[in-house]
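Here we start with a single chain on its own, the form predicted alone, put down as structure tokens.
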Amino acid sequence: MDDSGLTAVSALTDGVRRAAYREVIAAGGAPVGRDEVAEALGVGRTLAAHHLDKLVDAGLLEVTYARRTGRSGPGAGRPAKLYRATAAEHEVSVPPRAYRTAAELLAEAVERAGADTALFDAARAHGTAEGAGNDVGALLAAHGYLPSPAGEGRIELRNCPFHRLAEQFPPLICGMNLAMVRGLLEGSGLDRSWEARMDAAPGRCCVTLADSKNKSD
């Protein structure tokens, strides 16, 4: 039995550590320093570093080093130790289940059958049924996305809830994702203010949102 998932989840039982992890995740793929995490959490730098290093040990974060001053050469100082989320995914199921395998098989079957439209329709209907509230950020976060402002009237999603499947079946899963986000907006009435678009780019979700005044861009 592989205990890596259990080790990773166990590392998040501490409240301060869990909050530190959320701070790093909220930055998307951008490296975060211990000083930033300490300030955000209102704890000391040493305590923040302790919890960040525990998250590294658990395989949830990885370390990079960089001189944030932009200087180099003699006198530039030591590079800062920075943290960012690993690409690894962790899951724990007791007793063991294989839902990912089932999802992969279903996706492959849909592609073979050419039933993309049926999947997109189902995703949009699901999103419409789940859409609620008047805060677009809270709506998206409640469904596993990490919305982040990206300029005036634009939101990028730092996390794709379907990441692994999207890597295996890009047109199918990204299309499903777009349909579901549009459904969420429609179900909450936020489609009058926001439009979801396919806007793929490395390191983030393939869907972005633009506010109504940018709909014609």
Second form
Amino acid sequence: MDDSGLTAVSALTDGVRRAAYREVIAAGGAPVGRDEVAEALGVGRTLAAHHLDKLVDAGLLEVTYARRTGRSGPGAGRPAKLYRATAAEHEVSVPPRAYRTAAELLAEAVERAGADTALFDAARAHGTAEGAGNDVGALLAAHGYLPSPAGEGRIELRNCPFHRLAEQFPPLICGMNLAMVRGLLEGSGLDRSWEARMDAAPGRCCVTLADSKNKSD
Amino acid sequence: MTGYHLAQFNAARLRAPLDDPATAGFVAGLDLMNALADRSPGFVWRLAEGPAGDATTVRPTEPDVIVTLSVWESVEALRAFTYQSEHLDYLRRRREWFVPLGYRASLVLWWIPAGTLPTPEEGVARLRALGANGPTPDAFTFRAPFPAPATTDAAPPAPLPARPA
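Same protein, different form: I have the form predicted alone, so give me the form predicted together with its partner chain.
Complete assembly follows, chain above in first position.
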């Protein structure tokens, strides 16, 4: 068995390092410097760099170099070492279980049977049962979406909790996801102020939320 | 620049005729989606016949099965239009208007020499081949794509529009 998942997860046992990882992930793919992480965590930049480099060793982050000022040529200074999340997913199951394979097979079967609507209905009911609270950001964060404000009255979701499956079965899984987000809003009563819509774009979840008061259509 | 383009063929079985209220949502989005395809990066050609300028009159298999047939510069270009545009929400609603085709797949992709055009009959044959053999370089899917055939160095360049010297 491949131990990369275990290596990745073990690298996150240290609390400071876990916080550093969350800080980079929250940037949603944008490279983050050690100074920003140090400041956010309230630790020294040497300690921040140490943890960031350990996360690179574990395959959770990757390094890029860029001149932060956007200048180039003499006088622009050395490129800064920046960190961003890798595309790799890590899964640890003890004992070994293969839920992803099961999910792929189920998705394939639903697609062949044309039972999309049954899946959407189940997802909406699940979301409604899970929906609670009155803070839309906290609600979405609790379900793994990494919500991020994107302009006036609009929220983008930096993480797709179903990423791998959504890439393989976009209409089915993105439709399921939209139904679930709508359910979460309904279950918590937040549907009175927020509206979820399909708004596909690369690099983030296919669903975005708009403040109902700023409805454009 | 590759000497090959990607051909796409899709078949879908209507729940009801196109003048029935049950398919009104599909008909309402058709022109928008065709216009979106036409202006998408990497779009080359799509089948459009009849007075409406779309492919809904083309029925190469059964009377209730409609098709789309198009040509794109790359798998990535077609994927961006299909799954990363407003088209995704249209696709999400497919079961409101269509029932399962009964084949193993409803969409098939294959490579064609740039400058040539595929036919609906070829699309049907490719879809049947995909159903019988699974994905191969001759008939594949987004989930199991194949690269374009290697272009030899001696391949003639695509003709450029004439321009004043």
